[in-house]
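Encoded as structure tokens, the following chain is the form predicted alone, with no partner shown.
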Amino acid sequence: MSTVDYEIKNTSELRHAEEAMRMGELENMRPLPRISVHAFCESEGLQRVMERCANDRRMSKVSLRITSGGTAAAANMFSSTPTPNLIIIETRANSASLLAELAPLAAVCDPSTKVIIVGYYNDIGLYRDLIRNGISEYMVQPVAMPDIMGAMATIFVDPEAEPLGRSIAFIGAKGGVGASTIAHNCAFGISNLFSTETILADLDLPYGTANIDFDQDPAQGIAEAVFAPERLDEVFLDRLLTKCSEHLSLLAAPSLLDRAYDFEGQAFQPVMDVLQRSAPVTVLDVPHAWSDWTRTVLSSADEVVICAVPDLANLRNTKNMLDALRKIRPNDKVPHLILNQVGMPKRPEISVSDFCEPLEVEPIAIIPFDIALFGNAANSGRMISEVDPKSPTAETFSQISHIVTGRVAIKKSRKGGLLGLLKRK
């Protein structure tokens, strides 16, 4: 390899390496709101870019247009239509002509339209020009993804506004793989082990199982915030929420059959806003099913985690899971997976490694089949760690519980590569 293949190589690496730590810091950006954004993108580069930040979970609620063009064709788009609430501009307009050139732009744009200019002259004189004359940003090429949505966060993101809280959404590759299970311990191990106010939304309403998990009968619960979108806010949740432990709130499913629970895409979305806004932590116990709402919910999500049992069926459909979330959440993790019931006897099994090797993805926890344990936990309404805390698997959940909170780093073992730190029979 020559030196300046070398070069390039080297440089390109770097790109990469900042571009993946500032995608780290898309995690904890909020949502932006609702709001309308035209991007005019004279260069492929930035029109990926574009069309990238239109595909990430935190945009769902903006209503982006992508067009190629640079000032001029911005000019003569809105001089007979209004303006929306931000205007991004790539143009090649050096320090000169830049002010010229936007001139024909400033005469029809709105008072209240914000202009982020992407231009290609690193010049902190123009910089000051430009913020003076009341552009909202420059920005100098190459731009990533997370430059641009971080631009419009500082614009439309409130600095005061209250921290949003982490989502973690459970779902099973398959009916009957304990994801259930696996979602209620591990909110019971957040709240515990970290004194943190969590809330548990059980989101399958006709057979969910959280209330009897924690031998809880409420009257109320996700039904009537789910039904009731109108009234919901931090108030009416507070009215609805089950105490479980000192840090641990259920909202309950109703676990009936009286009605239909057919739901719109978003319908569960005002739950989810309200959720964040009230705790620091909200666990989801999505039912296995697959559908606009599931999809939403999923991809709306800070952190999946996906539950499935060593058999062909489960690989099949967490293989398709895994693929589907990837499209969906583009910008985000990988979901995790969690390999339950391993080691039931007489069933025929596909070997961990076996099982990870195609999905390629390996597992944050391998949780050993025990019928006396979890049946003894289900039938007198406590968890694994009430039941038998220096378990191996109550360590597991713990383990689990650090992991998906992002209170520990993943650690692969030496051997088999899997993760050396989950403690297993």
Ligand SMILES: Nc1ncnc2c1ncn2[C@@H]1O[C@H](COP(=O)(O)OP(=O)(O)O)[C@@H](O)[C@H]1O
The other form holds:
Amino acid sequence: MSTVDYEIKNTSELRHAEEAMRMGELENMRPLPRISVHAFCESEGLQRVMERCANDRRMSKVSLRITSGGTAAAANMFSSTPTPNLIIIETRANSASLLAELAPLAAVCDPSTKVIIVGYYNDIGLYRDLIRNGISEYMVQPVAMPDIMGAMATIFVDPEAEPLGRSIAFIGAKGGVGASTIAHNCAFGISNLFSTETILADLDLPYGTANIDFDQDPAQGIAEAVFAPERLDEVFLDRLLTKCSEHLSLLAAPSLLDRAYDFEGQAFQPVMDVLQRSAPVTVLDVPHAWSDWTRTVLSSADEVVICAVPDLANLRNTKNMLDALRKIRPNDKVPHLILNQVGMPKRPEISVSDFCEPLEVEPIAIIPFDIALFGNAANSGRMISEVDPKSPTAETFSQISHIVTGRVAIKKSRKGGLLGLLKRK
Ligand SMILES: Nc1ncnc2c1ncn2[C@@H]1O[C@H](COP(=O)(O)OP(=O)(O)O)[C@@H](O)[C@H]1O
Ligand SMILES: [Mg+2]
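Right, the form predicted alone is done; let's see the coordinates for the form predicted together with the ligand.
Below: every chain and molecule of the assembly, starting with the one above.
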């Protein structure tokens, strides 16, 4: 064995010994939520540390990728694929070059993505610069497994950490307008297009169709959650979820009439809280009703989408809903509007412009009536983008998925120079 080999072996043994001593630091750490993490490692040391994180039980819900390479490899990869919730990058750049080195990555990075840099310079000025520019943490090598775990926990688990998940509520201006169909297709789109862990919660307990639409026969997910708030935490929630596709889980409705479903105004708040802690995106399929609890759900969701078909009753209801929601969400964006089932043969319709003019909102999407496409998808328990990926309607669902998660607006605003590009606080 050469001296160099011996030294390397010795360093890694030392690292292990130190880590073993520090494992206690992790004892009280809560599991990480359903986030996606991509680590770019320049050294074998960091690669090994990341592999050891991957095997930790607190990482079981995390989708972790480890790639060798640094900032350039990351920028290159994310120029064609969406960025995950967290990027960990190792770099040997110093304070003179690191910000410039990060610029190409910043240009392709979604503002919601967090970045941890693992560097080699113990330089407080550099640290401050990076934090000021929206980098979540700068760690100096040698880092050990508890350091990385701790940094991830600070961002995603700590009580003071900013909330992880965003919720998007879909509701119809009337029954049967396709609000659930749109919610399900968007939940699938968001999970699939951005590889983001998404939970679809079907709040229509007696009649929900998410179970049928995804060809699943799950237990009474949402009912158990809402009727047992005292038991509800991330672990209990896990047991109530049904996996629909790689990144999409369903909190299904019982769709049974064996009991009445009357809820207090705040009944769904514990579920919404735990959902927000568990996954980056929650899609809420809210039934067409105006009760205390639906109003509370709509007032606490991050985004509201009203779905309507172009007739008079829908116009009146949409106007009333927009007015009411503006009052209960005075500091939020106006709800989005989607016009659905447009161009149904023989049905007299209000034109899109006449529908939208009195509402003073532009629809984010107009979905044509297409009985064959929607009927086929519903009957086969598949989504539109699976049944006919090349159809204009599949493209429309992709656009809606971008808009409701803020991915389109963000692209437009990426013009503000390096600071603007990096800043995400
Ligand atoms: N654009 C469309 N063209 C044709 N049928 C549609 C369209 N959108 C939805 N549907 C159908 O309308 C019916 C009602 O949809 P659903 O999503 O259950 O409505 P809601 O949740 O508003 O009550 C379903 O059979 C669905 O397949
Ligand atoms: Mg519905």
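For clarity, a rigid core is taken as the largest C-alpha set superposing within 1.5 Å between two forms. Residue numbers count along the first chain shown, from 1. Keep in mind that this is a model prediction, so the values were computed, not measured.
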Tell me whether residue 263 is among the residues that move between these two forms (Cα shift of 2 angstroms or more, core superposed).
no
Residue 189: CA shift of at least 2 Å between these two forms after core fit?
no
